[in-house]
Each structure stands twice: as C-alpha cells, then as structure tokens.
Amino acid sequence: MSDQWYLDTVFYELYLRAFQDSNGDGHGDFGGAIERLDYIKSLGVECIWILPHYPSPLKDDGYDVADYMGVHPDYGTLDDFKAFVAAAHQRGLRVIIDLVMNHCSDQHPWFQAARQDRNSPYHDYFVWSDTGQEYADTRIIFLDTEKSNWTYDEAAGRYFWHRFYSSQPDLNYDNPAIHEEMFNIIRFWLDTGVDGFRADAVPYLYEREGTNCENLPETHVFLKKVRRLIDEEYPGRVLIAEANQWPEDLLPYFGNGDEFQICFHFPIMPRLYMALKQADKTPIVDILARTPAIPEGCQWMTFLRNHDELTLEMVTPEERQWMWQQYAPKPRMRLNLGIRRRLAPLLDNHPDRWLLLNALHLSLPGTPIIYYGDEIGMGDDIWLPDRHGCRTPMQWNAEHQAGFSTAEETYFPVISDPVFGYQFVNVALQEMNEDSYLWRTRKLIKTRQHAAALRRGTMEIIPTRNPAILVYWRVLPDERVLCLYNLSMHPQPLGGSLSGIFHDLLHPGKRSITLSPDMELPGYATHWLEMAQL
C-alpha cells in the first residue's frame, strides 16, 4: 500500500518565485525553498507541488518552457533543485514537479529550428498548416488574448498550431521523436529524486479533423505509456492530471487503473462557492450524483484556490454570469472563462465562511491541495496583470517585503492593501494567535490525517428538509464521521431523521453534541462528529 501514499495525502501548491529570496535578488529561488520547508511541514501537509521551474521567457510562467531539462536561472541551480528535494525527503515530504506535455515555449531550440528549416526533423515536433483552416471545432481556451488556435510564422511561412498562448506551440503527438523525447523528459527528472508529476493540460495532446481536439483516443494510448513506463522503471512515483473537463469525460485518464493515479475535480471547485453564497447544497450534491466511480488505487484531487483563475469553464452561461455577480463584481476581477481572485478576498474575509469552506474540501473524497499563502489568508492584487494578482510574494512577517526578501524591489509588489497588507497578514502574526486562518489549518488538516474515515471512506449523503443544511458520512468498516455544515450566514433547523450523541473532532474540548431533527444550527456550524461511546 505503500505506493499508494498519495490517497492520504495532502499536497501544498508552492510557487518558488512567490515563496522565499536567499540571495536578494528580488526572486524565490530553492534556496529560500528549503529555508521554509520546515514551515511547510508544520501545516501537516505531506507532498509539494512545485509550478514549473523550467528556464522559460516567463510569457506563462514557466508553462512556456524554453529547456526542459534545465532549472530557471532566477530558482537557482539543477544542484539546488536536487538539495531542495533531498531536504524535503529529509522531513518527510514529497515532492512532484510540473510536466508541461503538451506545448512549450516557442523560444525552445525545437521549434526555432522548427520554423528556420521544413526540413529540419524539428519542424515536424510541431503541428503547421499552410492555410491555418484546419480543426474548426476547437474551442479557443484563452478567449481575453487569443483569436485563432492558428498563428502565423513569418520564418517559417506557415501555421502553427497551439491551444494556449500564441507563444506556445503545440507539440506534435503523432510524431514518435515527440514521444521519445518526453519518455527521456521523465526518466531525467525521477532520476532526480522527484515523487511524480502533475501532467499539464493533458486533453489536447492530439488534433483530428471533425472533433473538438479534446480527449481523443489517441491521447490515452500514448499516457498510458507513460504510465507504463513510470510503473515499471520507477515504482511508487505518483501521475496526476490537469484535465478541466466534466467527470465523465475525466474517467477515461484514470484507464483500468493503467493511466492516472489522480485526476483533477474542476467542476466541484465553483460548486462549493456557489453552494455557500446560495445557502444551498444542491449544486454540490448534483455534481457529486454526476461524478462516476473510478478504478481502486485512484483518486480525484480538489482544490480551492490555485494558480490560474477561478475557472468558471464547468458551468452554464446563466451560473457563470451568477457567479461573476457575486464573487467578482469589478471587471478586473475577471479573466477568460473565470476569477481572478484569492480565497480569502473571495469569501470576503470571514473567518467561519473561511472555516467552512475548507473543512468541507478537506472532508470531500479526493485528494486536497492547499495553495500557498490561503493558509494564513492572503489578498490579491487585481490591478497586476493576467493571473498574477494570486501570485504575490509570500507574507512571513510585517518587516521589509514581508520578510520574503531583502531586495528594494520585489518581482511583484507585496501586498500591502489596508486589510490584506502584509503589516496585518502574515505568518508571525497568525503563529501567535490560535484562533488565526494558519492555527485553523493545521487543526483542520491533523484532524484530517488522524481520521482514515475523511481520507478513504465512502460517501453517504445524508437528506435533511433543509437546502442550506449539507450532511454525509464518510465511512469505513471500523470508522464513520458525520461531516455537518450549515451553508447559511442565519441559524437553521438540521431537519431529516439525524439524531444521536457525538463528539466534534473539530472542538474536542467542548461537551457532546446531542442531534435531532428539530434542532438549530448556528450560521456557518461547522462540524465533524463520531458517535459517542455510550
């Protein structure tokens, strides 16, 4: 079971550039990585996903990667990489990398060799055309900058094709070379010590004319390869997927439990935003009903926040205009198909939304991520551009810059905001304060891990008259815990047939909680209970 050590675990989404500067450059680096990894390990999380750190033009930062095996001269060295990961294997944790499978940057040597020479045997790395026609049924993803999954190379007089950013092209899948050179990609970086991969943007690999381009059946022959590959070469390492797409069209990358371990839950995500501001269970529970059962040995992985916007794609026209109503009501909070904007400024900063919000995503059956700096409730900046405004230096301390560098001038500004600057945000100000965002994650996530119910067991929603009132269990065949939540701001009856004595893993020394149907929860209770030993 041993291999399998990603279903317990709870992984910690670490942006080097954002996290801590050793040599006061202005930048996170490895260095300053390890320096706080034991900080990382006393949120109880257990695995770090690290965005790329890959030399790259930082058009996306770092998903644009010019050198595949190399590190980015801003993060330090690939020696500094290996320290980082052994340091992390010191105490415990893991470590998985970005695998950027299916595009890179247009600055790589591949594509500029490409696009010099038609008979290069890099020009068939890429996906061209002479008329830039072909693949009309694909959706455009970047809808805010890009018009035509089509552009136009002046070198190499012709068309190129990428899904992402015009300075992204795709990598050409039907081309075996491809395949090798991404095998020898993987066998490089597990050689390094790394714990897996979380695999980018993964429906898009192949194109075929009279289909969206998306999930064709090409693409999961050649990722289970890869799965073949990492199985037989490097047993116990971990492959995740980024795939935005509904549920049942996820179930295929888990395979026979032959391709992906995990795989990525994006339509939950706005769901559980939704469901709170509505005081309403039901877009949870609907989603939940949709999500099929998947193959043992793997696992959906959830999220609140992470490094791109919030993405609205898994949502109808009508819930998405909703959405952006309530969550983000000025034009620069909104980008592409989503949110531009933290957790804590989404939830407008209070506490037992806060709190009810994360023990509900750390008690779903998946896999959890935390994003860096949700855990002491960190703001954004809206006026940055792209994705950037969730991508702000990490608040240490009310000092210079936050205590992240000793630089005059950071990569981007600390947020210094009257509510979330960095003199009120920070970790030294939360360590003293037991009732702060970071106290409560470390409770909520060693509860968690102290409850094999919450990490394994099955789902079994509980019915309650109620719409704001959301109950299940999750169970085991020695374990069960009641997970209770009251989605409204206002006192509400628990309703349905619930009843009985428990105790609150999330308020142990507090007396037992007597249920019954006719009883009022408090606005936001937050509770998760085991029966009590009579």
Second form
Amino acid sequence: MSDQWYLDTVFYELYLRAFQDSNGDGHGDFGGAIERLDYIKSLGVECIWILPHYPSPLKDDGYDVADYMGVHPDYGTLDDFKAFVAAAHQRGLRVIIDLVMNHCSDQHPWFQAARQDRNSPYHDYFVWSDTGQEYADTRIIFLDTEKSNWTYDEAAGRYFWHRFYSSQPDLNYDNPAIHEEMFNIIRFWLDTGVDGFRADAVPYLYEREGTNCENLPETHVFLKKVRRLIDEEYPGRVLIAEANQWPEDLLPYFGNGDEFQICFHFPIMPRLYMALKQADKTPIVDILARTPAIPEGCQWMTFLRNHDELTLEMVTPEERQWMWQQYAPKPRMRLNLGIRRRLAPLLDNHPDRWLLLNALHLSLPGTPIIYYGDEIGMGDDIWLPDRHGCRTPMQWNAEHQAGFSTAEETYFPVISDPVFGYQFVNVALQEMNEDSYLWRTRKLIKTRQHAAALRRGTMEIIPTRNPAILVYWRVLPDERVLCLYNLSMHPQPLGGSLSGIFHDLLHPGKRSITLSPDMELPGYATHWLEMAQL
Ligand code: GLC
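In place of the form predicted alone, output the structure of the form predicted together with ligand GLC.
Next comes the full complex, and the chain you just saw is listed first.
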C-alpha cells in the first residue's frame, strides 16, 4: 500500500454520539459504530475521521479534553476503541482521530493543578497574565459567547489565555514539557493502530506580542517536529491540518512537504454555495486562481459541510451579509461568523442542486470528505444550542428513534419535522430507491474512484462566455474527464468553444452527448464526460 493513500481516498466524518447506540443509553458508542461499518463501507469511502472520543465535560462536545489517553465513558472503553479500529481495518477502512493540541478542558488535571499552585510544574503548562491586557491584536473566534481571550481564574489569581470557550485554556507551547506531552499522546494513539490525525485549531499554538497570534513561525517549527516523529516512527500515517485561513497562509502548513500532508481548503467551501445561488462561477474560479501550487505528495481536503457552523470567516464582510441573507434568513440559523444548517436544507432539499453541488465537490482537485448524514440529505434542528442542530441522531429507518437507539430519550432528539423527519429521510427508505441521495452518493464516489483523472488529474478551466456554465478538464497523461455544470436553474447556452462527442460517466447507459457552442444545457445540468473517440 502506498504511503500516499490519502490522495485517492474519500473520507467520511463520523460523530460517534450520533451514529448508533448499542447499549440503550441514548448515546452513540463504539459498539454501535462497529455495527454500522458495513454501511460506511457501502458508500465507497475509505477513511473515517471520528470526532473527539476523549473523556470530557463536553462543554465543547469533546474538544475540551480532560484526559488525552482515555475514551469517553459514553463511547465505551479503550478496548472498544481498539475493537472499532480493528473492525474498520478488517473492512479496508482507515480511521483517523481528532488531535486537540491547542487547548484542553479546565477539568483536565493539568489545569486543576496549575490553578491551585503557582509553583506547580503544571502552572507553566498554560498561558497566564496578571493584567489580561496582552496580545490585544488577537481576534475572538467564538464571538457570540466570549468577550475576551483572557479569563480571570479565582484560584490562580491570574488571567489565563484561551482562543475558544473560557472552559478551554490554551496550552503553553513555549514550555518544552508540552511538546513532550503531545509527542507521547501522538505515540499512544498511533500505537493503537490509527491511521493519522485531524489536528484541531493548529494556527493558534503560540502567542507573540504585536502579532495576531496566528500562523507564527514557532508554530510551524513545532508542527514539523510532529511530522518528523510520524515519518520516522509511524510511516504511512496522515496528518491533516484544520487551519481556517486564506490559501496563501495555508501554504506554510505544507512546509516543503515536511509538515501536513493535507490542509482543509476552507475558502473554497462558501464560494461553492455562493456560485450556485448567484448562478455565476466567478467566486469558484477566482479562489482557485488564488490557490497556490502545493508540494508533491500534499493535498487539499474539500468539504461541503462539517460538524461546525458553515464558516464565513474566509469571505468579505459584504459577501458574509449576502450569504446570511440568502442561506440563513432566520437569526437562529446564524452562529458566530457562520450558518448552522445542514447541506440538504441549505439547498432547499432540491435534488438537482444537491447532485450538482456534490458532483462539483467530488470532481474538484483535493481529497473530499463527507459529513455523516449528508449522504441521505438529513435536516437540522436550529432550536438546539451551539452547533448541536447539525449533530442529531443518524436516521436509519422509520422505527423507534430512527433505529438509532432503543432508549426513550436520546442525547438530542431525532429530527422529526415534516420534511426532514426520520419517517421520510432515512437509510432504509433510500436503500430501496436507486435515485435517492444515498444511491447518488454511492454512484458519485464509485465513478470518481474509477476515474483516476478525477482524483489525481490537473485542472484546466475552460473559459465560456456564459458565467453560469462552469466547465473544466481533469487531466492525466492518458486520461481526461470533462466536468460540466450549469449553475443556473434555467436552461443556459454552453457559450464556449467546446465541441465533440462524449460519454457521460454519470449516466453510462445513456446515448452519447454531442457538445457544440450554441447548444442549450438544462437547468442544473451536471455531467462528467469522457471523449467518445480519443
Ligand atoms: C475546531 C473544531 C470545533 C471546536 C474548536 C475548538 O474548530 O472543529 O468544533 O469547537 O476547534 O476546539
């Protein structure tokens, strides 16, 4: 197996609490997830990213880690974790876990010791101030809840630094002991057999006066050490960066191919929604032009949705207002600088829009990741707090608790509204309908996995006079696929100089398509085309 397996793999983001409850306590767990691995495999994805599984008071749903080497009791034991990884591997599925290096929970023994005794070695595990005035140029990320990145701790009699909730004190990377702790944590989990990490919130590890405390050179020095450890001791495992930054600021996270293998491409995501709503490809074409070339063996990770709000940090203030008006008309749909809605509701549950956006996603350069539940078009519950409305139980069937749990009450209610309720949107129903979102997901992934050009090919955008028509080649020396989308709901002239006879990979049984500059494409037309005669 190649060490660069992640270049060809479709990933699946799994929220354990939501997936399957095996012991009837209303919370999903590793035992349940094992039961559902065959389903995951059936999608055609080949790697699962699980959201944080660590012991935690759950003030940030597990991103507030209270023990880096344990498993949250809701999810099971360390043996259950290992059984899950083994069962996934048996099926040819890889598993990566979340690595939360920037901060821990205020319930972590390190912080408890740190606040109680300034002379404790753990005091220096955190970032303290007597005034709470330092690093004033640093933005606040959780704008809706936090007023400052400093919070006063009564026991310590000092302020501590935190980039997220005040229950998540930042770790002090100026203290080499933290590096050693992280290296041990990394080794501990790699020894269980996991295939890598999605590294959470990496731009914020260090603080320096007079900067915005993001993307600092010291951060890259540390991250390169993490990569070196992995390459030397655990070759073939992958490191993925969550850095919500502009493409030019992301480039250093790849280093010279000696830092992260993969970085999430945050800026392209909102522009896919923008382009679709405006029926104008310009936002996509512009951000791709602004995306630099990356070192050999590195890759972008693309996504439509994830467990967080649809972030609008990487757009202009005007674009953000427009996105909110278009996609989050009700105030409860908004959170911080984003939109807390799921994919299908964002697309008004429109099957053609859904197909177009998913096909576009799966044909862009990069490694795609799909958020659990979006493959069946699950809905959201904007009345739940924080980002929980997009983290509701998986809808397996129309039975008790959507087949997720036998409990009377689940951690959050199953969606049961008249459009997205589990009675109408569930795996069992969609299994029986080959035109369902579920089968379309399978087909898109399968087609992508058979067409190397869609995974590895370079991208050549073809200029067209019509802004609604997005068309590009994905090109390898011996294979090329033409991706063609009409972003408008109305029929549109192709408007380019394209011509020729093509087969549609998405509709292999159908007659071939003849392209000509003056032809008209139906609204939301979506094609992956191969030349009939080369
Ligand atoms: C990342 C996670 C998010 C979490 C935050 C703090 O952005 O995706 O869910 O709240 O980090 O750990």
